[in-house]
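There is one chain below, alone, in structure tokens, taken in the form predicted alone.
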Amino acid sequence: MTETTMDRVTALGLRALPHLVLFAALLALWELAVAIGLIESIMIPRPSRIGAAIWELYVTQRTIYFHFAITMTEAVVGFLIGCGVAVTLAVSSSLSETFKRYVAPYAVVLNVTPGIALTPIIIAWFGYGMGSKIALGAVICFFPIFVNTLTGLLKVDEEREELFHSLGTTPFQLFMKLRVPGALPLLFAGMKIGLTTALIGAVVAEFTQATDGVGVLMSRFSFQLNMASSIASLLSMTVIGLILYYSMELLDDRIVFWRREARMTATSRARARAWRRVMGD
């Protein structure tokens, strides 16, 4: 480990230390409040019991992994479908004012209709399997991606556009080299929202009717008044959400690198090294 890397790790540890201390203090107060009877343990169990439930789900019985994979698959596939449709319609709307005029109202109607209210209808259409969970996730994640992508594509930097025209670029080159890169920050912002809302849609559908998934596991524990295991399942949903969100954050950092000076510098250096190798060959 180089000295620079060690310095970064040390700095990160120092920034995280106050948060860890505060978190430990809150857990200690929570444990004490339940122990002396200020909080009913049947409704809000001790942190130690929740920790034991997590250990049981992940280490002893290992029942969480199958349900974890089912819920994550539903969320990711629903997101991919919803994102694909949203980006396709947004690109088409940005290229054709007529297409936009006819598509946008339906997108707004879909957005103002509570997605959760569609759950019984979607289950009736797609059945009780993974299909209904994927479909609900796709429907719920569609609108933020559509709106952000369309907004980004319609943002026009007149000075840059004039420069491109002066260089004799074709409309296709103008779109791909100017408008698409300009829309990427908003697109990724929409995809971060869409990915987490797709997870919400999948879990809500699991609550309504399903046989597998973290939502089903949480419902079963809640009906049994096993609140420690129910909260452990809830925390597993949080872990899924964090994995999905930071995966998209990583893609954002790698693809839209010019928004961050450190990433832009690193990318420029990497491309310069690659170019020197090519020229050297």
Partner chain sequence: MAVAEEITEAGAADAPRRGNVWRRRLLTHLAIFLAIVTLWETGVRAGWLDELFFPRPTDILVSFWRIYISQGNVWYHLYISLGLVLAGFVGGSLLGVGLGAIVGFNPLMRRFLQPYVIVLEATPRIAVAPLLIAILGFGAQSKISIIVLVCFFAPFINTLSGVVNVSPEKLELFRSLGVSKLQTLRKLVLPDAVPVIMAGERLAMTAALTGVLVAEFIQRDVGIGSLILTYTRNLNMASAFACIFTLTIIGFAIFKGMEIADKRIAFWNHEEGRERLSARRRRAFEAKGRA
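Could the form predicted in complex with the partner chain be shown next, to go alongside the form predicted alone?
This part shows the chain on its own.
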């Protein structure tokens, strides 16, 4: 067991090695180009400077954690609100044809309007604090989630539906056991887009007017021409994006377990174990 794990680690290391070499070579080339003056160092700082700025922000000064938490909270809360409204409206639209008909035009209007254009107005409404960033994130992440959920809920395999009917299911069971599982993969695809979009909303609102957050930090640094720290804050946004994306991916993997073979086997095994325990085996 330990051996196979070791093997896997070695294999992974061997595969990652060329990537790391290339990355190091690129950094060295960049460093050299700045050092001999090929690239202007004020505008595009050396990688070692950026490394130093990251060290400063994360270890010696530790200023970034506060802003990091603010931006991440804004994105997540905005996403949760937008997602809640989107899913509620999508479920209602899938249940009632009339409701869908009268909500659809407004959803389309909201979609074709670039949501970012609302930034100044939302800041005027909700103030300079976190509220406006959350609201902007919620507004712009609404549509992809709404459209994906609705598409998923409406797209039902007719043969399966017939099978459900012939087995005498109630409408509620039909919804929970047929429509919802069918819609989940698309819902998650929408939520992944929505979460990234909510982060964009939070950051843009921070650029426009704010006091705290990674976006503020970054625009302040770049207007001071402290490019190294500015790039370091940009990389922090990438980290936030990666954290959000992969946590959604993890949830997707756990909840929509039937899409991946390995997950499905594991889940069915766990269920079988639980079943056996209940039966007192």
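Positions refer to the first chain, counted from 1. In this text, the rigid core denotes the largest set of C-alpha atoms whose superposition between the two forms falls within 1.5 Å. Since the structure is predicted, the reported quantities are computational estimates derived from the model, not experimental observations.
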Give the rigid core superposed Cα shift of H19 between these two forms, in Å, rounded to one decimal. 2.4
